[in-house]
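Next up: a single chain in C-alpha cells, the form predicted alone.
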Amino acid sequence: MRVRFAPSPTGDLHFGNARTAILNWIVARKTEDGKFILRIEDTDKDRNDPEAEKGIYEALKWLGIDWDEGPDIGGPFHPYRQSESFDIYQKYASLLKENGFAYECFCTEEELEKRKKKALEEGRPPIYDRKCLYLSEEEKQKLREQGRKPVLRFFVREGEVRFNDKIKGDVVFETKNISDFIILRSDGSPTYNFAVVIDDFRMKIDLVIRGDDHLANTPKQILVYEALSKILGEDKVKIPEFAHIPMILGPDRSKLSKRHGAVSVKRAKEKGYLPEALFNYLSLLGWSSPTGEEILSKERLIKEVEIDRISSAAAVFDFTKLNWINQEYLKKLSDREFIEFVWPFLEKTGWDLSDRKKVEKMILLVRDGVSFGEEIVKYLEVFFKEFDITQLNDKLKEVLDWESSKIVIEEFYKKLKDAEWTKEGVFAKIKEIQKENKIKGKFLYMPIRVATTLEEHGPDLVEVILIFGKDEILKRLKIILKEYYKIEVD
C-alpha cells in the first residue's frame, strides 16, 4: 500500500495535518511492503517558506514518523518537491491539450469577474462560459500580440463523477456544477488540482488520505485521471481510492485555530507535551479502540486503526483529554527522567535554581499533578514568589478571618520553634493543635497553608513547609501574626 503526506511549507505543522500524516503512516506500516511518501507541495511562491519545510521534517521526526521516499532522501519517483517538477507538469498538460481535454483561455480577471456577476444576477451558476474554447488560431494570435498570456483550462465532461470514499461512503458530483478549471496558470505553473493528480499518478499512490476540506476537489481530480486514462490506456492509469477525514473542531465547535491554544506540533513540543502522547491523542480523533482503551502504543495503533472505522463526523479537540493522556505518559518517566524533562522550563523563568537538590525535591513533590512540561512553572511558583501579604485576595482573607484561624497560626508559630524538622516532627505539632483546641479539617490546615504560602491549595502541606525551611516558615508566620492580626510574638 503506497500512501503519501503532501503538506505545503507555509507555516508550522498544524494538528490537523499532523493527524493526516499519522493516519497515512499507520496505514503504510500495516504491511511489510507499505510505503509512506513525503511530498512537498510548494507551488505557491508567495507563501512558501524554506524554514517551514525544515519545520515539517522536524515535527514529523519528533512525532516518530519516518518516510520511505521524500525530498530529503530521494526515491524512485523523484522529484518529491513540486517546484522541481514543472517540466513534468508541462508534459502532461501538453498531452491533455493535444488530445482535446484542455484548451487555452485568454480571459482577464476583470472579464471573468464581470461575467460571473452577470450570471449571478440572472440566476445562473457562475461557472466559466467557455468563451475561449472556440477561438481560432488567428484569434489566439491576436490576443497574444495584445500581450495576453493564456491559462490552460480543463474541459469538464457532461454527466456525474461518482466514487466510494472509505469514510464518506458513496459520493456523487454533477459536473454541470463544475467549471472548466485552470490546470496551468499564465506563468506556466500548475494549479493544485492538476499537480496533485500528476504526482499521485507517477508516484503510484494507492490511497489518498486527506482532510475533507479537499472533498470538493476530488471530482476535478478524478476527471483528470479519466482523461489521462483515455490518452495513456486504462492499464497505465489507476485512480487511487480516497478517504476524506473530517476536520478537527475547537472546543467551541468552530474550526480549530490558534485562538484555541497550542494547535501546532512545534507549539505542543514547546509547551512540554511528549511526542508519544500527542501521536496517541491525534490518532484517537474520530476513532476509538475496540477495547475501549485510550493509552495505545504505536504498535497497537498500527494493528487496530482502520480507516473505514473513522467517524464521518467532525472531531472536537479536547485539551483536557490531551492533558490527561500526556500526564499518563509523564507518569511512565523515572524521577530522574522527569526532572531532566521539566528542568528547561524552569530555566526560562529566571528563578534561582542554584540549590539543585532543593529544587529537585520541589519537582518531585508536585510531579503527579503536572500534565505537560510548562505546567511545572505554575506548580513551583509558590516556592519562588515573594512573600507579600498585599497579595492576599478576598478568598485568602476569608480563610484568615475564620474564628479559629488566629489561634491555629499563633499556636503553630509557638510549637514550630522547637519542633523536630522532619515530616513526622512537623505533623506531630499540627496534631497537638488539633487535640488541644478541638480544631480539625480545613479549619486546621487551610489557615496554616495560607499563612505559609499565600495559597489556598497546593501539594502536601508538611512537605512544602519542610522545603521552605524552619527559619523561612517562622518568618512568614510572624509577618502574618504581626501585620494581619496585629499580634507581637518573639
The other form holds:
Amino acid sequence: MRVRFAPSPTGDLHFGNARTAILNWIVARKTEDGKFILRIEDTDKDRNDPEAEKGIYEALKWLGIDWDEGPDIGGPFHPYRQSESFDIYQKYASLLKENGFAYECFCTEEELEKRKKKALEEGRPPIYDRKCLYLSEEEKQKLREQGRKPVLRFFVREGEVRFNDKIKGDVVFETKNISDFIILRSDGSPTYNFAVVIDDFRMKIDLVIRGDDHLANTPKQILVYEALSKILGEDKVKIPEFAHIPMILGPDRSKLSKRHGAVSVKRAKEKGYLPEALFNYLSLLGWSSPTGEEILSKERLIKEVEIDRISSAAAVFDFTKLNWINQEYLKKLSDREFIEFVWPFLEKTGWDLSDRKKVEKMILLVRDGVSFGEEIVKYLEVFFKEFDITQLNDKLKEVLDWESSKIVIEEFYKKLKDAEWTKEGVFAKIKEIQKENKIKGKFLYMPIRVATTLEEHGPDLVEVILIFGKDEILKRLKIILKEYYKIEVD
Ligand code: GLU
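Having seen the form predicted alone, the form predicted together with glutamic acid (GLU):
Below is the whole assembly, all chains and molecules, this chain first.
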C-alpha cells in the first residue's frame, strides 16, 4: 500500500493537516511493505514559504511520523517537490494536448470575467464557454503575435464522474457543472488539480487520504486519469482509491482556527503538549476503539484505526479531552522527566529559580494537576508572587472576617514559632488549634491558607507552608495580624 501526505508549504502544520498525515502514516504502517510518501506541493509561488517546508519536517518528526520517500531523502520517484518537477508536468500536458484532451486558451482574465457575468445574468452556469477550443492555427498565431500567452485547458467530457470514497461512500458529479479547467498557467506552471494527478500517478499511489475540502476537486482529477489511461493504456494507469476525511470544527462548530486556541503542531509543542498525546488525540477524531479505551499507543492505533470506519461527519475538536489525554501521558513520566519537561516553561517567567531543589519540590507537589507544560506556571505562581495584602479581594476578606479566623491565625503564628519543621510537626500544631478552640474543617484551614498564600485554594496546605520555610511563613502571618487585624505580635 502506497499512500502520501502532500502539504503545501504555506504555514505551520495545523491540526487538520497533522491528522491527515497521521492517518496516512497509520495506513502505511499496517503492513510490512506499506510506504508513506511525503510530497511538497509548492506550485503556488505567491503562497509558498521556504521556512514552512522546514517547519513541516520538524512537526512531523516531532509527532513521530517518519517517511519512506520524500524531498529530503529521495526515493525511486524523485523529485518529491513539485517545483522541481515542471518538465514532467510539461511532458504530460503535451501528451494530453496532442491527443485532444487539452487545448490552448488565450482569453484574458477581463474577458473571462465579463462573459462569466453575462452567463450569470442569463441564468447559464458560469463555466468556461470554450471560445478558444475552435481556434484555427492561424488565429492562435495571431494572438501569439499580439503578445498573448495561452494557458492550457483540460477538455471536460460529458456525463458524470462516479467514485466510491472510503469515507463518503458513493459520490457522483455531473460534468456539466465543471469548467474546462486550467492545467498549465500561462507561465507554464501546473495547477494543483493537474500536478497532483501526475504525481500520484507516477508515484504509484494506491489510496489518496486527504481533507474533504478536496472532494470537489476529485472529479477533475479522475477526468485527467481517464484521459491518461486512454492515451497510455488502461493497464498502465490506475485511478487510486480516495478517502476524504471530514473537517475538524472548533467547539463553536466553525472551522477550527487560531481563534479557538493552539491549533498548529508547533503551537501545541510550545504550550507543552506531548507528541504521543497529540498523536493519540488526533487519531481518535471521528472514530473510537471497540474497547472504548482512549489512551492508545501508536502500535494499537496502527492495528485499530480503519480508514473506512471514520465518521463522515465533521469532528468537533475538544480541548478538554486533549488536555485530559495529555495529562494521562504526563502522568507516565518519571518525576525527573516531568521536572525536565516543565523547567523551560518556568525559565520563561523570569522567576528566581536558583534554589533548584526547592523549585523541584514545588513542581512535584502540583504535578498531578498539570495538563500541559505551560500550565505549571499557573500552579507555581503562588510561590513566586509578591505577598501584597492590598490584593486581598472580597472573597478572601470574607474568609479572614469569619469570627474564628483571627484566633486561628494568631494561634498558628504563636505555635509555629517552635514547631518542628516537618509535615508531622506543622500538622500537629494545626491539630492543637483544633482541639483547644474547637474549630475545624474549612474554618481551620481556609484562614491559614489565605493568610499564608493570599489564595482560597491550592495544593496541600502543609506542604506549601513547608516549601515557603518557617521565616517566610512567620513573616506573612505577622503582616496579616498587624495590618489586617491590627494585632501586634513579637
Ligand atoms: N497540497 C494539497 C493541500 O495541502 C494536498 C491535497 C491532496 O492531498 O491532494 O491541501
